[in-house]
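In structure tokens, one chain follows: the form predicted on its own.
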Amino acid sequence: MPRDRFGREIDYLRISLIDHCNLRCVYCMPLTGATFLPSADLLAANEIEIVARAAVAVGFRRIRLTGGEPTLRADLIEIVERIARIPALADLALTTNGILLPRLAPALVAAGLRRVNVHCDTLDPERLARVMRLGSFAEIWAGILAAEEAGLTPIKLNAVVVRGYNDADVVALAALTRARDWHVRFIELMPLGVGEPAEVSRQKYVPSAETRAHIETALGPLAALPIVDAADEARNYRLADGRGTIGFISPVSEPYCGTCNRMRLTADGRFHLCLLNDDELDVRAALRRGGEAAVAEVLLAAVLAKPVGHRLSAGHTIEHREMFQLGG
């Protein structure tokens, strides 16, 4: 398993395929003006396969497959299965929001996936429509029942808190829990980017600590859970009556940046060391020049790269990229 400068054991790889989405999150992407890579700029899915061989081969055991929105790359069954059968990989996980899951869901199985994190920032249909934009309700929670029924478990739904907009609705998706062994995971605004959604995330953040307390006070005392994974960026908790859990993902608040084990690959193809970071080590040359051998090559160096947390007490966030550009 590569380590980086600081120590860091980095073994878990988020694979953006696409920065395509057919959502406008308000945090996220602009309702017009966004512009994407065309499909030619894109790796294709034997390349993906040679990145994901190579992260394997020098210890890598976890993929995240984001985007954008994962589910609108039309070769993504395909992208699935060569990666879940690559040997002495231990996890093949996907984030979506689950729109498209009601026809995908089996196939997805079929192909190897394990488990999916829907994106999901409130129960409620209109304030849905206001945070989410251009998506329903209806159309996500069809989705997260279909993975269930599929088998993509254990389900987690990620849900952004933001003020004015859903951060009143964090008591009924935890109260999810109490019924259903899900997880539910509240995320606190990150001000990535220059443009419109970072600016939302400047203005309408709300720490963990409040989105905590409101929902204690509304369902009662939330018990601490082990950690059983010190690079888990979720602290997680059960309510007394509960079968799922809590978790809450606190970049702002609560930085994790000394545990953090996370390299993301672009979907244009460039190691983007840090989430909150510009730093990034182009692997597409490598791709065309050498394979797997000079993808694993430029993956450590971008390992050893890894600068040790953001700077966002100074003041300092992204200015290359958009959310939908890395996939969180």
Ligand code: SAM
Given for the second form:
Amino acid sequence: MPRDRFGREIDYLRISLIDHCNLRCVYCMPLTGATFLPSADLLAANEIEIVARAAVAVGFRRIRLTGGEPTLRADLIEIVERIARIPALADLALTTNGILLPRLAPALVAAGLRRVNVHCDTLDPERLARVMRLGSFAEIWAGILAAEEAGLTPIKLNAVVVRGYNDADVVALAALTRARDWHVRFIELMPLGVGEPAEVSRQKYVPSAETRAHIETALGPLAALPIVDAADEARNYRLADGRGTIGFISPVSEPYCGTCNRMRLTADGRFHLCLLNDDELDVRAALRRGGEAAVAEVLLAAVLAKPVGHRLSAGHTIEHREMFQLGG
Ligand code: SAM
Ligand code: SF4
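Next, give the form predicted in complex with the named molecule, keeping in mind that what was shown is the form predicted on its own.
Let us now look at the entire complex, which starts with that chain.
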């Protein structure tokens, strides 16, 4: 398994397939005026497979497909098929807003996908329309149920907590774990880029401690679960009568850079070394020049160049990428 300069084992690759999205979450994408990569700049399905194979060859074991909205890639099923058949890959998952899952879930399972994380910020249709914009709660909920029915389990729900938008709704989301064995995870806002979403992320930030206190006041104490995977970015809990779990992802209030195991690939073929820094290495040129072996070389260089962590508390800003270009 590749190790970086700080002794961290890096074995998890998050691949952004596309920067387009069918939603416009207030903290991720501006309602109008976002510019997108021309399709000619996106890595093709066979190129994504080559990067995935190179990653597994150097010791990566987990891959997650993300976006933008990965289900907007017309060749998503082919991409999943190509990656799922790589021997020695231990985990292949997808992060999505769920809207297209009723149509895609069975084919994704047949192609070899194991799990999905579905992004749903609130169970309240009006507030969901205000925070996630363009989509509806009914569509996302149908997507979650379709994923569960197709066997893309355990279901993980991701909710970003945004003051004045959905901070009152964390209780109803957490209460889902009483009857269902779902993992509901609350994510702190991170400011990426220089536009309106970054401003929202700064202004409407809610620390996880506050979200947790809110849930405990309404639903009773949360019991901390043992840490099974040191690289899991969530701190996980359970309600006394809970079947599922409740997690808090707190990159701002409790940075977990010390156990980071991730590398990111952008849709236009750059290794992005740390979500909250701008450093990148171009892999597309190497891929087109030298195939899998050249990609492996760039990937190992990328691992060695990974920054020690983010510097948000020192006021550092991420200038060259927005969240929808990196995929969380
Ligand atoms: N469209 C898919 C989705 O929404 O799940 C995949 C891409 S999205 C960028 C991946 C994750 O990033 C989502 O779970 C979303 O909640 C999270 N996210 C987006 N903008 C964020 C921000 N400013 N701070 C924290 N999380 C954010
Ligand atoms: Fe789209 Fe996901 Fe960003 Fe929301 S968080 S705008 S669903 S990419």
